[in-house]
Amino acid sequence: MAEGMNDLTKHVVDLRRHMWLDGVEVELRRLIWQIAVVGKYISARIHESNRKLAGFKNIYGEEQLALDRISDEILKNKLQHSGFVSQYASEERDDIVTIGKGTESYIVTADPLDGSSLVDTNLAIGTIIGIHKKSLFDCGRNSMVAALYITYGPLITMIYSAGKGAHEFVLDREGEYVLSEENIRLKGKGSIFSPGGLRKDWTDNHLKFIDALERDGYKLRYSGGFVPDINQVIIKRGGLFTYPALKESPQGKLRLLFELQPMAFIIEQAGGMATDGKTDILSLEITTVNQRSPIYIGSAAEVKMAGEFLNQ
């Protein structure tokens, strides 16, 4: 925030003033104010929604939503238009899509609806945006640029970084996302852990970790949603997430592509830490579109606490 702005200005700056103030490049700029605008169209859908199946399967044999299939619409077509993303990569696609002419600067990765099928259930629900200045096939810490999630619940919110920090602003009645609080941290250690995977499914070095959480006091938390569980440890100030590798599935379920790595390079920007056990997330590299990779995720000390029993 700008030297010198007191607290009552600093709660009416919106997105756009902010991404000046942070200063973010022009392009960069325009294209994160778009997606967010997105997002206004997504929760209005998600509040039309009837809860009825669209009856098709994604690519990877999921029952898609027909949020799903909405939502990944309003997003392609948006970055169509915009003149700053010449591909476009979603969790409901095979395969990358060319949606530009080759020569605009922006690659873009989504999961348009992540936890949809919580939706029949009135639980928070998210969209989680990676952008890319290079080719995908890289690891993160090369080719990311910025990401950002929007959490549809109670309240609609969206955290981003343009690698200047972790940022929330909160969409208020007249439409505009408005910041909430600047260059988020979070502390060392935390007190909550929302574990994923079932427990018969585990490891023996993941279970005895997670004892060691349990032992040591920490609350659970886990609603079956990537993007509101991501959001309550960055709210929160600390804790961890992990969907680990579990033994017949030793790469887990969450990809890095549309999940991992826009959440890790978040995360990062708060101070905190993703890895797959034992390497960052933002420096695996990319060798297939739907790649898989088990996630710890959250504060330095959990994470580096997972580690630790993992390399047992």
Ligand code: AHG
Contents of the next structure:
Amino acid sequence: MAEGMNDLTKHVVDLRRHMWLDGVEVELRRLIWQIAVVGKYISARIHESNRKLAGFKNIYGEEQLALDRISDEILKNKLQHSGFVSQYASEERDDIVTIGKGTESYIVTADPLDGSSLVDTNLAIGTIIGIHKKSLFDCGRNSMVAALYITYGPLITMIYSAGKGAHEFVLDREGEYVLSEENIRLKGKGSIFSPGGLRKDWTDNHLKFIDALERDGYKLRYSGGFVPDINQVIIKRGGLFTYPALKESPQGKLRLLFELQPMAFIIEQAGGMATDGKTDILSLEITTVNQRSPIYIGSAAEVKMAGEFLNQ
Ligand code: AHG
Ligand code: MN
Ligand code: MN
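Output block for the form predicted together with the ligand, input the form predicted on its own:
Once more the chain from above appears, this time first in line as the rest of the complex follows.
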């Protein structure tokens, strides 16, 4: 028994140790750790919530849960006292907030609670974080140094990348983030698809693309939460998530800074791709905080296939 325990504990690598072994720069690994800790606080608030809508709207005119605001406040307060963050940009705020002295190394973007409309249904929801070194008003490839997301499901899991692969951790009963999958690599092609938006609003080329996936036998997997839907593609090692351009909203629904750039950073680190149908998400120039973009993200074959259909 004791021997078995030793065998087990020998292989347990927690998040801080993993980042240290991986050579992540000291301030960056402390920052990632602090954000992971915020995930524990947010999950505690989810558990305490009564799953009811608060009845006010966010800056995009969407009905908002109190939990969105609470998560945003917790995150902002923690980052404010971290000493590593000069600016904080959140889906829940109109403007970028200066939270440091201006000399700190990092700028953090957040979708503090993604999939908030699923809270009452008890489906998985998440937190999405981008970490930038330079101005946000550049392309992700120039400014991003790390990204992570936390999934609040039956288990709490976290995937981070600091530019050296994508790694998954599970929050254990002792409150430690324990390594569960190191260097996740997507296959070249998957077998699931997750298409956002209504069929009647899709462009003709997008419709043809989705029809082709269906003909090829791809299985539909769409929960309505970006985090769990992308997480499924990553953990199943392939497939596609898309929220396309719609006839009435050519820029789609999802936001570049808060949702798309962090996920594109992680998927590329896992050997996948993310484009707007043509251009890599990480090559798109950011000009406004709430900029949206269509997205095709997942394993390379499906993302390339989308490009072929959209650009014919
Ligand atoms: P949020 O809860 O942060 O506003 O994000 C909701 C997003 C995203 O999680 C999901 O992929 C998408 O909205 C779902 O949109 P539809 O309800 O239009 O499918
Ligand atoms: Mn979201
Ligand atoms: Mn949100």
